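Listed next as structure tokens is one chain, alone, in the form predicted on its own.
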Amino acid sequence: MERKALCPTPPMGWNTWNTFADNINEELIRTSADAMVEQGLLDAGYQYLVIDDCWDKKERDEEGRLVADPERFPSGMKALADYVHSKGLKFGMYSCCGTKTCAGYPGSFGHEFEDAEQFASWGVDYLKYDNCYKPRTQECALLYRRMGMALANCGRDIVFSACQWGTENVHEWIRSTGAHLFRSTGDIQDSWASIETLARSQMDKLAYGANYCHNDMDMLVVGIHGKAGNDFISAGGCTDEEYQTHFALWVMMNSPLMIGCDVRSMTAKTKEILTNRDLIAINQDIECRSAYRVQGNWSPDTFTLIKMLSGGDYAVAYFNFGDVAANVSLEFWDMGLPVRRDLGLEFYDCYTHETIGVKRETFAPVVPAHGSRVYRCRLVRTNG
């Protein structure tokens, strides 16, 4: 079978974990793609339904398959990856590199080609590969390329996200096992502080994803409100603002979109963040060109992310992490434009949707606490 080339911008769908961790089921799934579709989302561009964690039974049956629980699952997953296919979604599951997945089910170690196998004849078009219980002798490289290359010879296109957690330099090493998307973080959980947390923790990174292969932040959690799937990743939750900032960073540094709150139930603003055609299109920019930093001049909880487009546009956006309301300054000569009278750079501002003006030399926006700006930027000659 002559393979295709997937995920040359990052890949966007939602996943079960954030919200429902071990609480999932068929009737979840089913109402989950349902809503994907009547909410806009898979308009939007976000084509994966993936099934976490907590899928299976805790043994594998006596010829070493493993088996969908009957009682969650009682269908079985050929059926249920045909109903979200029938909705024009991609059905995605999970595994683990490890002996046991993280909440302690069957893992894929030693099975790496039978479960390749097993979830290509499912219907499964993606792969969330986890790395709990890794056998302590054993090479995290080595593990992933063994996936990689059984998923590459499964019979199936099945896109490989490799969920490594960061660590081993793996921006170094995983694009060549075949991985599509690498988790580069811890896990994420719904408060400012860890969206700040693991926002820095990239920025020295932000060069290693490229299409084909991207650097993955972890799922969002805009709109879970402290709802979350447990304690852990609950955390108190976070203001519409800081929502909007943590959508707009991940799109910015080039991360996957995968939803994790119940789409299902989203609010109108919720829905107004993660389908803003604008964010997304900067997001799916076909050239994939790693963003830069400028700090901001008056505040070191201030800075701007720029990327350059396709066509010769910028996405500009301004970040304020600090606790109070602040300038962003930018000047156009760190993006590489010379000050002369003739130059200039037209704003389109990606949230209000509307063209601001041209603006030459420098723009500094008031941006709120834990807020963003992003715009969209053309050149221009101007008349001085």
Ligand code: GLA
Given for the second form:
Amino acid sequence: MERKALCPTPPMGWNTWNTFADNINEELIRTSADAMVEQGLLDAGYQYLVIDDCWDKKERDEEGRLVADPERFPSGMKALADYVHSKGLKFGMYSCCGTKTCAGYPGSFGHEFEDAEQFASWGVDYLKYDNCYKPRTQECALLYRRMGMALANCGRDIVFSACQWGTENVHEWIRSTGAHLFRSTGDIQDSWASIETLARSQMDKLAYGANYCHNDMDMLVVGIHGKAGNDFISAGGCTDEEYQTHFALWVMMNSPLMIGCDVRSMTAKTKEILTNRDLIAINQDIECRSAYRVQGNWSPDTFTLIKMLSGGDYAVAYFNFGDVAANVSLEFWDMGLPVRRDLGLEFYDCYTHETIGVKRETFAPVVPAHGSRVYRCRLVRTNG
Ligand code: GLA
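Now show me the form predicted together with the named molecule, since the one above was the form predicted on its own.
First the chain shown before, then all remaining chains and molecules of the complex.
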């Protein structure tokens, strides 16, 4: 079979875990698939619908196959995949490299090749592959290599989403396993503290994600507002300002964008954040250049992330992690622009979708506490 090169840019979709955890069934999947289309998420680029942990029976069948829980998924996974595909979406599922999944369902250890074929026969397009219950004697890289080999040879194009949590220097070896994305962090929680911790943890690893193998900072909590699937994830919720900043960070840091809220009941603001086409275009820029960080002048909590885009534009994102509003500064020579009267940057505001004018040498907007501002900038020659 001729294989397509999958995931040139970070994958986008929706995953059941953050809001529903073990409370999943086929009705939820069908109605969420409907909502992804009706709410404009598919149009915005969110194409993968992924069922996380807790979809199967606690035991394999006599032939050693995984079996979908007949009470929650009475029509079976093939029929569900067909439904998801009929909506124009792609279908994702979940397994684990250990003997059990994190929630205690059968893992794929020792069954990698049969499971890959099983997923292919159901029409699966994406496999999230977790990291629990690993035999202690097995090197982690080997377990991911095994599933990478099995998926690449199962007869179907399946995105390999390695959920490795950032341990064992995963960024150094994961690309060699065939993974298209790799979780680089522990599990996200619905709180500003969690968002800040995960973002800071990856600031020095941005260069490890690239086309065809992306640094996955975990699924989004945008729009959950404290109503997550379990007590660990429900950590108080965030303000819309904080959700906006979370989305901007994941966009600028080239993370996959996997929605985690209930897409059937999003507020207008949640939908606006998740479907911001100017931000999505930055995340999906074909060259996938990693952003770099420039410290702000007046507070240790302020900084910019700058990402060069194909065609010569730049995405410039200002962040304020502090608890009070602050000016966040950027001098353009830190981007490489010489100080000359005839050169400037034209700023387009990706939140208001308006061009705000040409700036020379520096621009330092006021950014609210835990807030962000994102601009798309174009080099212009001016009359001095
Ligand atoms: C781990 C993963 C989560 C989720 C759960 C399911 O904690 O990191 O993203 O898949 O397992 O049990």
